[in-house]
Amino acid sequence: MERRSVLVPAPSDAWIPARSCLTHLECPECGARMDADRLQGLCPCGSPLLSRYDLARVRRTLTTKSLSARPKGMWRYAEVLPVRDPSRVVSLGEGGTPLREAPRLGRFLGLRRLLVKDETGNPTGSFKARGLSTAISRARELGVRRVALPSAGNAASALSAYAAAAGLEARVFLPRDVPSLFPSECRAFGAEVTLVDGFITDCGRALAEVKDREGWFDLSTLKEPYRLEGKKTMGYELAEAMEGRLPEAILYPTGGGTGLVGMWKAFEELEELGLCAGPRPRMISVQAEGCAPVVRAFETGAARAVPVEMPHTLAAGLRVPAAVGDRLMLRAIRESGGTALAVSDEEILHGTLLLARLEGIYGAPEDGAAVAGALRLRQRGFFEENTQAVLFLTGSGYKYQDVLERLAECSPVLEPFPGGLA
């Protein structure tokens, strides 16, 4: 029997769930328009597809005043999310994460106006909950019964949890050396787990070999249009929390890059809706030195990233040797006047430690990369002392005990910015 799901938290008696204003899907490369009410993967030209909405209609109901009466969580932005029937939403309470000041870390980094957007409290402990809530909801609405994806860890956890809540069959493909909690968690949710020798790209190939024969719908990053829509709500929340004024810079630890691309799409929509004023943030991609395809492409002026042959980093979420959305990421970084940089595993580990000791946040290694990237950019003069920057903390460290158990024995090697907190 199919399980029914409802919006969580439940709408108040005063709020009638808004309806999606989705009109069609569009290819950002060739301009092709696709039917949003049929299952779609990539555009025939190979590009990810983007969801488009009737923003004139959205503008009538999605307002600052209407948002004040809506329940917390990402589904408060239902008009610009793709699920047409609110009763089909599969939610575990994702979104509505805090944007908070980080004064002690900011002093260490030499940044007086540092903020962190803390995604660690999402269901299954990461920002992946946003994208998988949207993708599972829409897939279910369109009649999908079996879902699968390759993952470095957190996306597999989220897929497994949301598929369980939706009553769908799930299968995940993980690198064999993934932190041990991830396979156990996925199995607990009832997903079929396949461990693959190699990297997430090898997991993607393993899925591709069986998906048509076994009837799995592929929810790989940007290979379907709707995970992106969930991730973009981070941009909507940021604009709402800052009362329509965006920060000067966003530092984002980048693997597949869906969140970076999604936020850039959100800022475009918010401007058209009149819910956002002023310049957009400089978008900054932080990768690991052992797996930095976007950084290399940015530095060489290339439009596409060259896949990394032997990626290596302790940050599993950053070990993505080839990203489907590389063009979209590079475009957002360049159009925003942002940059891309790579940090070492040692910097990542100690950035994670600083986040814990200075702000009480036990983040994933990817979060440590964002911290290390901020310090590196401050040292280079890319940031001024009064630059308002937001670090995105994408996941909890509690799933990375295999990696982070060394933290208690560590002493920071990152030197504070001169005059900063020692």
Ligand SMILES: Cc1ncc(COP(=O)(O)O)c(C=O)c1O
Contents of the next structure:
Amino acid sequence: MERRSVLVPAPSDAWIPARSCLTHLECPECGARMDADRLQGLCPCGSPLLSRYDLARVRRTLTTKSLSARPKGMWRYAEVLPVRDPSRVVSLGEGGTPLREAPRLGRFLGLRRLLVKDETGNPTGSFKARGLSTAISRARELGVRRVALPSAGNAASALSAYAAAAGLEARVFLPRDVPSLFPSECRAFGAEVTLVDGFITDCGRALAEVKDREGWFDLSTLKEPYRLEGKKTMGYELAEAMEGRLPEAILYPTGGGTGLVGMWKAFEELEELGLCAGPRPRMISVQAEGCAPVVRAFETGAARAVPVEMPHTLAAGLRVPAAVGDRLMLRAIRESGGTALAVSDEEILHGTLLLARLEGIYGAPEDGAAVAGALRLRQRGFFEENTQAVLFLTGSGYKYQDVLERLAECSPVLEPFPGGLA
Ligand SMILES: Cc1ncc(COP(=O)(O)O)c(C=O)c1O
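Got the form predicted on its own; any chance of the form predicted in complex with the ligand too?
What follows is the entire complex, opening with the chain shown before.
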């Protein structure tokens, strides 16, 4: 009997459908142009660097027609991803996540056209897989052997998994009070785990102390250019699923903000490629009341955020007191006509519960924050009944056992939108 071939081959010329058209890296603040084929961190001026592509060349091969014949998953956009040699791609099946209607949740929130981009099914259970697939692939391509980052949990899981698949050494720095499944999972993938007393910023400092001496390449959020490129594929997928139109609003639970900045970059590229038209979505950052530096900066009109002294929230991924990409986030939110708002932990818990009970999705508390944010905006009149909003459900809830326990005794704090849509 004829044996069937392996369904998902290892990345190769056959599976990665096109060559990268990466040309250089560019600083969005001082305009410096940097060599993309050397390892780079931040621009000397302190800003994150952005990857630039020969979009005229991309335009010739990345078309609606060519996409229809490509494999599912984020590497279908290979021309606008940074890995030059297809055989260097490290993939565990990230991306290609569903964009779903959420009618029952929509009725509760008073939104007729609510959609959710469900990232919970990514490898290791969150959207962090996208960024770490590109960053690890590119780091390995450029000769890196040891990778490390500070994390609130999900990025550490993804780094550990992709490093294992790439045959790289990994080290992660996590706050000591992170849900205990995260360190266990990272250790299972073979990563070295350091628990730090403090917040993700303290974890970043702990990494900075050892990285040069021990030779770790730092993959902290936006401190290297390529995690952003993986995250931007969420914007490409949105445009493709909506046939070139974009939703009116995107709600994004924000910590370091790579997804928000990445999607904004994607929309800019997509317009230049002729793959989407019409107004861009309003970008809405949802943070937790106990840690809302972007919201405070947005409200005061500041260009940068003031670090939060004692950040606290049960949504671990939102406990980011200071983000290196704050300027880029604030710019995207303002340019888009979006907004930023903070929700309480009680609202986050209840939002998580609503998502589970009304849509059958057990999301991370960060997802609950997006749900709670949508209701607030509907109540404020920022959203109308027919506003087409997409909630980003960035991670699965299964690793947050403390939240799971609290959900059982969570009392409802979110009232359905008056009059509802039932
Ligand atoms: C589930 C989840 N959602 C959202 C975030 C925040 O993501 P970003 O740092 O891209 O803003 C995180 C970060 O850890 C997360 O784990």
